[in-house]
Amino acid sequence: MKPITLIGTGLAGYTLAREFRKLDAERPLVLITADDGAFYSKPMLSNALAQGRDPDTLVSADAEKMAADLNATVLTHARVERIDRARRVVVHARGEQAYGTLVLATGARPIRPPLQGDAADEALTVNNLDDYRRFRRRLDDKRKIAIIGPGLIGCEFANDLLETGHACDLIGPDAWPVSTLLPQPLGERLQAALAERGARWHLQDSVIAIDHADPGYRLRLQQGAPIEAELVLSAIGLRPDTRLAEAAGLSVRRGIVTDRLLRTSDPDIHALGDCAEAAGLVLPFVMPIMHAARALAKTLAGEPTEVHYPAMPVVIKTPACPLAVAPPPRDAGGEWRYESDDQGIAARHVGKDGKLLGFALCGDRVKQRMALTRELPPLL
């Protein structure tokens, strides 16, 4: 019997295969991935540094025992160079790969914004543990930080750089922190507390170049004054990973396209987690990927099983602001509906027929967390 095999060990790749030998214990299984196959909790990277946290302590499993507690065999360091569908094989590094069903789970790819300079290069980016060594190395001795992106990561570094002692430039083009995810409001408040910590904001302002500097490096704004820093911390966000499915002829929007099974358009090959467009929803965090998971493994043991998924808020690890969001659909009606006081805000986004569609909580308003969540209509 060909084998099921996996391009990807990170928490889709990992959490699918846990779930399949719970329902099957021989049929072969591959994984491939282009790193060490490592099992580590990918969020914890943003939070590691103030917990006290080197990287190798994150690891919670090498490729090894991850093979044997899977009874699967794991492909390391083969980075995947094409899949050949015609031959139903995975080409890589270290040779090929024969498939029965094939699964992607290649996760995403930081975006790399357009910048001038000489060190426009040397921006940082943290995407896996690798990434997050090299940045842990260079940190060592530096105290000033730039973070190009006041997003979920961007704050989420910052918070974490900013409890340990370093001073932290925050830059980006949006009116607020967190804005494709928090109202405005509880953006502002989570503005205000990194600002308290020490947090320099500089909002509605790009970064156009980044250029050597003693003793390290100058970042010339679209608007605002020159920034000094000794790092660069580039989180501006991620895309789906889907060079591999395009170049492998199949159907791609924002991320690889699949039903309800999680199939992509050749019914023999399937993708979860980062890189997937589900339905629709490309849905970038734990939750999901853990829901698909369970679907696709009752999928692939035989029992066709579309994946659903129910509302799913969103925690942010910025201790200096608890923040946890349920955003509502893009296409939403209604409003925003805010209770606020020296404890935090509570805001709700109500439709026209009164229903609850979605909320965004911080300070003590997140222990209303899980009481609104039941409220929630399912993602799908």
Contents of the next structure:
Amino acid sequence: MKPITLIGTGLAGYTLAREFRKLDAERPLVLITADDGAFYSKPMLSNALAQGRDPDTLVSADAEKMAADLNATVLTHARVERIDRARRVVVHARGEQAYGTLVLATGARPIRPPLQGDAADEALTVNNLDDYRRFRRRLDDKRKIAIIGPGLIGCEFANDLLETGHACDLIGPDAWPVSTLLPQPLGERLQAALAERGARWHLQDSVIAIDHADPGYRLRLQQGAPIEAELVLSAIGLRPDTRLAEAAGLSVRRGIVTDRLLRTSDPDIHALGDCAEAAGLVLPFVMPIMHAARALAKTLAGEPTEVHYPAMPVVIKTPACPLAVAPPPRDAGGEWRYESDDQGIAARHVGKDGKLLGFALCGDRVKQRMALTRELPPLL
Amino acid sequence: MKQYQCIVCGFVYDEEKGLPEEGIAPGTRWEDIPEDWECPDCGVSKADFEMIEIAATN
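Okay, that one was the form predicted on its own. Can I see the form predicted together with the partner chain too?
Then the entire complex follows, led off by the chain already shown.
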């Protein structure tokens, strides 16, 4: 039997393999990765400094151990060049790999802002363990860090850096931090909490250029005065990595388009995780991957199973101001209602019929997360 | 009592504290938590947790 072949050994690829092996111990499984194939905790990249952890301690198993545990072949350092659908073969840096069923778990790529300046290319992005190792090496004994993008990842990294004695400037066009997920009062509470720990905010502004300076860099802004920094981190967002799918002629919108069986426009090719757009939803978070992997594992084991998403609040790891948010669906109508005091804010997004459609909690109020989640309708 | 850490997201289950907001009383032993329980932060299954620390118990 031709193997199930997976491209990508991030959380989506390995979780799918693990769930599949719970159902089928025999069918050949091949995982192909461009990196070393180590399994690591990605969410912990943004709080490893404060926990005193070196990048290598985030690895729970190397590729060899994963291959043994999963009874699978893991092809490391084998970046995939293209998918040959006619021959049902994946062409990679080390050769060719046949597939019976192919799964794309190629993840997402950081969006890079178009910047001017002679150091524009030196802004670091962190979206995997290798990136993070590079970031920690470059961080070394540097103290002044500029973060472009005051979103979830930017704020988590800022909190981690501030906690460990660094100075942080955060720059972005948003009116408040994490504006794509948080309603304004909670964003402002986070802004104040990080400011109290020394963060300097440059909101409603943009970096237009990064130049070398001595020492480090000078960032030129659209509005404000230039910022000096020894290291620049760019965290303006992620875009599904659809390159292989597109080149293979699969249907792609924001992500690789799949139905609820996580099947792409080619029935022999599936996709899940940050690269996919399942039933119209691009959800680059951990919990949706768990649900998608369990459903797809069943489908691949012979029992076609549609993915169901319950309400899945996102936890933002900013200990200065703990946050949990379940954004209401787009165009949901209704309004935010707030209860707040010194200890935190509970915001409930209530629809016209009085039903809860979303929530956002900060500070002490994050304790209400479980209870409110139970009140929410499922996402899919 | 012991603590267990989720290998995916770092969430820590502390037996001493339990998870009262999920109906798991303080002092609930790890082995007494149902097998279908999932990490409240990321949805990983109980089997994918790892023990990180053993503290003295009375």
